[in-house]
Amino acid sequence: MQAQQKPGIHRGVSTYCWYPLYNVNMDLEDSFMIMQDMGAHGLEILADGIIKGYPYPSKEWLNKWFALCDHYEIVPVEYGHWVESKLFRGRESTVEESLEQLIHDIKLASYMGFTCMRTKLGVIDGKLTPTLIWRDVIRKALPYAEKYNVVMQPEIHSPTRLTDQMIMDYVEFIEKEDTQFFGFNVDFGTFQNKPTPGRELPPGFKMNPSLPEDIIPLLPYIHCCHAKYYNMSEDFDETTIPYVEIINIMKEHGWNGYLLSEYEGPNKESYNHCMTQVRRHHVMLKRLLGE
């Protein structure tokens, strides 16, 4: 049986931590074994990279999925997918074409046991501004999300800041539609205020990253977060992101949800490096969460 979770902050892992190791050094069951060993039961997948035969997996594959989740006590949390806006040469996808993709993923995510979706909308510029039709697409998808009990969440990712107009537009939409089925996934990379060793900070973030307190007014709309990490030290500290301040704020405000580890540092091709980094990350999270 899947682990029963009490209200509060819980730990999990995005399978993105281990790309491009999948189908080379490890498979889905390997990642489940590692998660169970770390006591990190929440899972995010990238659907097109994990689901064999996506977007139409076989019954055999789905039965294996359910069996593995049950055996390793894995909680499907977030289903990562894309609403592709450039499927056709010379034009963007229409509202109806985008909606068709989205409805299919809503149904599949729900069937697989996920409660949230990292709904990656098409973007129109380097600031990750979503396609102009996003309101129409999401509005028409809301009845399906409610029917299948899945929350759609665009990822708030650098170079976006939590105080940008884009975020205010999302909040305005949520409040206008009075919906619980559209929210955010905040990627902690938006808080990065120190460079990754051997790298520079992303453009635009050298002086003005999001501040930990910027997350406070958004917490009611956040159902899970990408707990991004770039560099876990031997002392079990993330050296580029102010984790202590972020987690303390989330605890103080009674946030409930999953922190999903997502590694985006150097040497992702190294199995041993990725394993060391994710285990250090969860040692840190356990300490910060008081486990």
Given for the second form:
Amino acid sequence: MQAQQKPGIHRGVSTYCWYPLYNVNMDLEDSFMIMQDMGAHGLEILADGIIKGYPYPSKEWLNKWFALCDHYEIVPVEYGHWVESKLFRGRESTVEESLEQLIHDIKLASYMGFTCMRTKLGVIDGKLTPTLIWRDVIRKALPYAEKYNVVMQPEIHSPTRLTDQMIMDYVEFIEKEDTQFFGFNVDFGTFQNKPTPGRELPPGFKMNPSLPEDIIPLLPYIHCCHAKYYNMSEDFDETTIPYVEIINIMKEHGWNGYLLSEYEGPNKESYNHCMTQVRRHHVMLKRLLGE
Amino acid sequence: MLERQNIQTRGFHNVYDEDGNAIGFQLCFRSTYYKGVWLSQVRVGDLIVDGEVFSREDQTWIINDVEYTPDEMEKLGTIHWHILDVATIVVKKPGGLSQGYHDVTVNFGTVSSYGPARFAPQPKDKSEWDKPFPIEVFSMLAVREYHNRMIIV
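Right, and the form predicted together with the partner chain of this protein, after the form predicted alone?
Once more the chain from above appears, this time first in line as the rest of the complex follows.
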């Protein structure tokens, strides 16, 4: 895939890390400066939170986008978007309505230089089972993804586990369609095996994480990951997710792609806290990746 | 730049007709969620100032320079409210608001397609999670209250 321009595992950042700070403490250009400073060049944006005028950005905005990416050595990796299934009261979106949103985002993502999309499908229950029409929608979008050379990827997010039925369904679909344009973004929160400090689980609830080795059979279908972090300690350790095991497995199996930092810990509204956490995260990633 | 909180202090003032009579007031409101929404996903509730209730029928919302009633917004699935744009809420109130402090509450919610509705009623028992939620319950990030104490200059 195009996102993996060079073999190996690369570092990046999702703008989700700092969403409460945008236009309060910082803007998109600040994000790019922070990323360049850390040598983390891969970018995920949340399209409808970053693109001014979404879904129809002006030519002026797009020109500025290309200039900023060029100036700060930013690699557009993943375009986060939603296929809204709950658009109108009392009914789900039809296949045609879903496809219309999806095709527009495929074209815009491709134009902006992205090679992957975090394709968030509507869900029907608390285990995040996707809308029942997902196969129809994705199958009809595949020719567009291929033409515009972007990979659609649902995000596999806690409480979903990598061994759940929906993952088997996705793999079966990919194999049956014989496509490289549909895959996964694995959010490392699925591996979280210790509670975030200050967010202990209510009595009776037990953590039920994916195991690091669960990722092995899925690696061929993963183009980038949300390197989730909740708590980076002062000595550069993520205290809730078994990063050492996960990264070692990905390295041993020769996985290529981008790890995109995604902060989901406390104090997201504190600029200083967020900046400290992301810099600690990238110290840890550099050490684990041998950079 | 934006103010961090949902109800912005900037933009809170009376509105006047052509003859200079105060016919109501306006305030600027933003969502502090991480994603924007289509207008059909916006849910507007009561707006309360110092205990006086203004229902959704008393409000219009200006988004991208276009003024909508809450009912009109619910029919528009292709117009987007960007997360970093404020909506201007205009409220009818002959005479407007007096100079000085006012306690303001905005009831506002958005519909979510893609995740458990965190603020909607959810089954306590996790074994229930496999069962589809009723669409109206599940799709609602229940309307929440936002407060600010603000000054009319």
